[in-house]
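One chain comes next, on its own, written out as structure tokens in the form predicted on its own.
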Amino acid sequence: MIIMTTLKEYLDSTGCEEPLKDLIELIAKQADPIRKAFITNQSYVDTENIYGETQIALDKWSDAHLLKVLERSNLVKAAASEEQPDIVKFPNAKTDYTVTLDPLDGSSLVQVNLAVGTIIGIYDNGKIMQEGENLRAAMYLLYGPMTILTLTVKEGVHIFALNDEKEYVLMEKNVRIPEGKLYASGALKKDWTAKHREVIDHLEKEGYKLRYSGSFVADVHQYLKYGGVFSYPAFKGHKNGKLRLLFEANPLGFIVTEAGGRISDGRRDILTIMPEKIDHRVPIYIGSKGIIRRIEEMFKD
């Protein structure tokens, strides 16, 4: 019989305070009561998010359901969600964690099946407008074939899955990623600017192939595991791309460094910036910090 270490066990295994183990595992949680509402929340609702993109009533739900159990909790002083207007701040908390929270990132594609997930960046200072290099923790659920939970609390990198007892067990520790050949790029190839496409000129003239699904958190993950680079440029009338700072890009851009890896706007670190606003927007290039350093050198030229 294999014995598998848990999710308990690793976090008990770890520096981690008795309190943000207990916010680790609560977020961890809501795994299967998202899932199971995937059949019932599929059709598309007359809102729109604060970013102007048509929701999914899948969309509203999980928003609405994490950030009522983050309030029940008390763990948690104040979250952001890509879903919301403003910080939401929960007054009866009894630590100083904050959350940033992208419900159900690539939520279209639970129409047609394909991997969607959750991404939460976890800070320990009461603050949520500050640098990604600040985080405490990082994870994503990935809701795919198995349901993942990919986690670091600055000591590596690990990939978890939920058994059938709805208990996430360790699949792989200490992740790396690897200097793989897989890219893909976000916004139409007509409005890419010229750096960008002699970015992608040269990582085909190198015999990198496409791999892109429409899910950032399940694209990360596969370019985590295979390496390479993932990115979503500046593009016409999008100086600074499309995914936001705060919700997408420090959470999985601090796993992937975590792992070895990179992320960068072209020039620089983006777990360096200072987010300006909730809905702050940065070009993105994360994957494996070698072709990453290339990809700035080029833009330094």
Second form
Amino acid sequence: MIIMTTLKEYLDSTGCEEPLKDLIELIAKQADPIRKAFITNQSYVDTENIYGETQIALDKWSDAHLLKVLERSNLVKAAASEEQPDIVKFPNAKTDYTVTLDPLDGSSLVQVNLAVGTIIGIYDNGKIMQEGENLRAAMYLLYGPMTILTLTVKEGVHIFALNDEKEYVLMEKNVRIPEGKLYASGALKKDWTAKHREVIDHLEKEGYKLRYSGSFVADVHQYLKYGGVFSYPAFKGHKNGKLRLLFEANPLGFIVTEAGGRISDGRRDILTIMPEKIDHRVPIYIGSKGIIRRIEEMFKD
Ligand code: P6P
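Please give the other form, namely the form predicted together with ligand P6P, since only the form predicted on its own has been shown so far.
Then the entire complex follows, led off by the chain already shown.
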């Protein structure tokens, strides 16, 4: 009989304070309602779903749902969401936790049944605009063939799967990212910078294999398991690339770094960057430490 550790049992084995455990479990529980909305809210605004209900875009629905849950919990002082123009404050909060959220990263892929996810960063000092290295915890829910939760509270990276009883059970503990040979690059090839093209040429010469889905959180999960480097680079007309520092790079970079990997903009650790604005974008190279260091060397030349 394999004794599967539940999320609650794992959290009780950590040094986490009670309110943080409650917050993590509360967010993890939202996988079910969000997944259920995939049918009822497909992804276009002002259309009708199969039940004749007016649909709102799935990412907006997920955003509203998560913010409502966080507000009612009184466990969160403020939240910043990729779907919100400004920080949302919750004056009745009883804690100093703040949350960054990408409610449904890759949401356009729901209609082609590919994996999408919810990306969460948790700080415990009442602030939002700060470096990713200050995170107290980071997690993502990945809605694929399984619903999984990848979590770090700075005591390693652990992966849980939602079972038929809607309970998260530990599937993999102390995940370490290998020096694998997958690679991905966003942006149109014709718009790549010369330096990025040099990086991609190097990876291809070294026999790296292309794996790119259009969902950052799903791709990062694959790189966490198999190793390599996912990139969404600076590109023509977009020196800061496409992906967001607060909502995508920091939480996923924090998890990958805790698993022994690295996240860089080509020159420095992204987790040390002070956000200039809520939708601060950064060029991203995330994955195995060895190849990311090699890429940083190439940027130095
Ligand atoms: P492109 C999804 O819209 C997203 O923000 C990330 O999840 C994903 O990696 C990227 O954008 C995909 O961008 O330009 O390939 O559509």
